[in-house]
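Only one chain is given next, in structure tokens, and it is the form predicted alone.
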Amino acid sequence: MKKHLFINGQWQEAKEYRPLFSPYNNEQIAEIAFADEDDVDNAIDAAEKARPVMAKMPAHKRASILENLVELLKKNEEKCVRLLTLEAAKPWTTAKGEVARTIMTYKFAAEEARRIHGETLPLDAAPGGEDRLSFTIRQPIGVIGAITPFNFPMNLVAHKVGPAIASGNTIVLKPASQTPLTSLFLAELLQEAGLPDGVLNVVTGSGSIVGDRLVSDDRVKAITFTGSPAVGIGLRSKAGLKRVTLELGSNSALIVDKGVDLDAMIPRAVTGAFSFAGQVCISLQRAYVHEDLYEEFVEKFVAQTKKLKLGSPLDPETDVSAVISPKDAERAVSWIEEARASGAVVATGGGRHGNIVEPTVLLHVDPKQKVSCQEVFAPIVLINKISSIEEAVFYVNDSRYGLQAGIYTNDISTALKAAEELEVGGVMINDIPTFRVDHMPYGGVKESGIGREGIKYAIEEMTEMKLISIKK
């Protein structure tokens, strides 16, 4: 199937198309338009022309469009799941979970569209501020450039498109090159839901061409990007006075204190490490386990890992399927071998079958190894022994990333002390770092990014606060 660009409510042909291959079996699944600079300019132009339409649209109408989208997504749930399995090799059951979350994200966006408000301010708290009625309002920022990754091609798009529509903005969306099909289907559904032409424009192609045009064009007022730190930092350095939200990398860690009930947490920890082959921003990558429990934890974690079923993403029984590309499979295996050569023990896994990398558990890993200090984005987890929570906190913080962390402990004082000291955007007490629901503030510190997603918080990033003061 040949997929065109979606600009100003129309499917537009591009000068060039490139094949899209399945990550699982390398079969061609589509031909995708490859935009040039003129195509991006046309998309920005369409979004700019639609800007006054959205800015004047009442909140109830914006909410209704998003509610219509929710119903259309429910009606087309199976098609969405199938598209995810094809373009991302996301296992069927995991893909179903993503579609359910996407529906919830747009529900939250519809609700928040009705809740955007300011506050009254007592200016007479300062001398000279008497006899004034003063209040704030929030207004849409304008055209938003949204650049999204391959790992949650529906839900991470929803975290940008949902709040943008809810707050009355227009969007130029650049989906990941490997996963454009769900974004193009979203454009169809939003058109059916009643979104005016030009409000959402989907431009597929090279990240450097599309991203550079979005960042350099003065009509684009904000960039919201999820992806690698290198690209995100590059975007921010070129963005000037544009508003920029960056959701970048992570090597999320879990701390396990002594005295914890392992049987209750091991299945959840294994899911957090290997769901979607570890290609999750908050995937559990590092576990620091108290020496009293270390041997038992490793034994139970490895046993649970060995139960995972590898195979086709279309099989509902599959737990782990292919990583996104052959290059990523090669990289993952090479990192495992590097760790092994430096003294790490491979407790299970380490092999590769086509683009499927076996779920791999590494022990006694040197903190300087790539599998520890970089983002693996593959089904690899390390489990290291610690003698105290203070030691574990040191290891977690000894990282250029800081997205989310988890700690299992029975001691509330230990939990709160760790929560205060961990240098991350979110701390999950008695849970894995991979926990996220879609209305919570989500984002990191250090090279994990700037700004927060979660619909209410994204709307704050996508609107300008204006003060209005009336002298009585």
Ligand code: NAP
Second form
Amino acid sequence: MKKHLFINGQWQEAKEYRPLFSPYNNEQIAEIAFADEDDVDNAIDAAEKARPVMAKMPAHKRASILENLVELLKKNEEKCVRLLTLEAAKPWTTAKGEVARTIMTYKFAAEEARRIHGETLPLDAAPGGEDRLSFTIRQPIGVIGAITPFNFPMNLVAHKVGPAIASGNTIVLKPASQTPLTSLFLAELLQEAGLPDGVLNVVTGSGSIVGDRLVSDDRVKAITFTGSPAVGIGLRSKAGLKRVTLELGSNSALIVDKGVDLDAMIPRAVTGAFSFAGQVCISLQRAYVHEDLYEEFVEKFVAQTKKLKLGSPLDPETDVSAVISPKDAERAVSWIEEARASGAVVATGGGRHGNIVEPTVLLHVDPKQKVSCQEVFAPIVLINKISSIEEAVFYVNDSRYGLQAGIYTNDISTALKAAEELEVGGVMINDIPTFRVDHMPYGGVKESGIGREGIKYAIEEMTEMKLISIKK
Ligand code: NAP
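Now show me the form predicted in complex with this ligand, since the one above was the form predicted alone.
Let us now look at the entire complex, which starts with that chain.
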């Protein structure tokens, strides 16, 4: 299977192709075009030429293209699931969940396309502002460079392509090198859905070659990036006055207060820690549990973890499959060893079978250990004991990151106080941090990023507000 670049509605050959391997068994899956700078230029050209077409397209037409896409995705659901299992080693059931969410994301995009509007302004509130009718409108920003990670290859692309089309923009999309197949399939589907040529261009290849070209070209008006903090911060530093949205990593935490019903929440917490082998930006990585419940929490959490089934991503029974590369499997195990050497207790897991890392629970971890203060992005969770919620909030905030946090408590005052004090983009009360539905505002503080996604909020980032004032 040889996959070309998708530029200006055409499948274009590249000068070079690179093999794509399965993260699960290292078999070659496909050959993928490796774009050079000229290819990226051509894609930006195509997006720039399509800009007026999209800017003039009425909202109902943009919405109906997205509605057509929703129908095509439903028809091709199984194929999408298969592609996700192949390119990302995402277990079948988890992949099905991602496809369902992707469909929902494009539905929200279709709906939001119909309600992009400004507001009227009482300029006469200021002396000298009398006798005017004034209002704002929102206009598309233009060509958007979208760069996406491997962990949700369909839904995180949807969070960029959906709002971009809904708000009348054009796009050059650079999917993660490990997961290009679903983006290339999306291009096919959107063409069938009636998207004009040049509106979506998919350029596969090196992150730095494509990224540098996108970020340094004046025709690209905004960069929307989801991925690791190092790459995101680098992009922003080169972006000049371009609008930049960064959805970056985290070491998300959960606080468990005394008196909480553990049986009800343990299965959910275990799913939050190990879903897609922990390779989720809001994966539960750190749990701070009140001393009154600590022993019981650990015992129940470990018992539930031991029930997880490891195996092939194609097996619908599999809970945990391979991490994305052998290098990441090695890194995960070395971080566990480092924690163990510094006094942490491995309550379960710690081993590796090929590229599958065992779901691992660590206890009594020093906050300076990598498994605590960096993003593990692997099936590893730590459970530490705290004697007060204040102490737990301190540990949660003692982090470079701040995406989401969760707190289970029966005391509403404790919950609200913690919610105000936690330095994150979203607080989930009586839930794990690993919660997202696709229309809520989503994004982080500190090194977890800037800007918000969630269709309505992404549209704000992808449009310019213009003031119009009529002197009567
Ligand atoms: P990554 O290595 O940063 O890659 C993300 C994307 O950036 C890929 O398309 C990659 O291309 C590209 N890239 C790499 N180097 C680049 C450069 N110098 N300039 C421009 N683009 C470049 O991240 P990942 O490993 O795929 O994904 C995991 C990270 O994403 C984690 O940190 C996770 O927390 C974060 N994430 C955040 C959210 C959120 O919403 N906050 C959601 C999901 C994931 P190549 O693949 O070709 O290298």
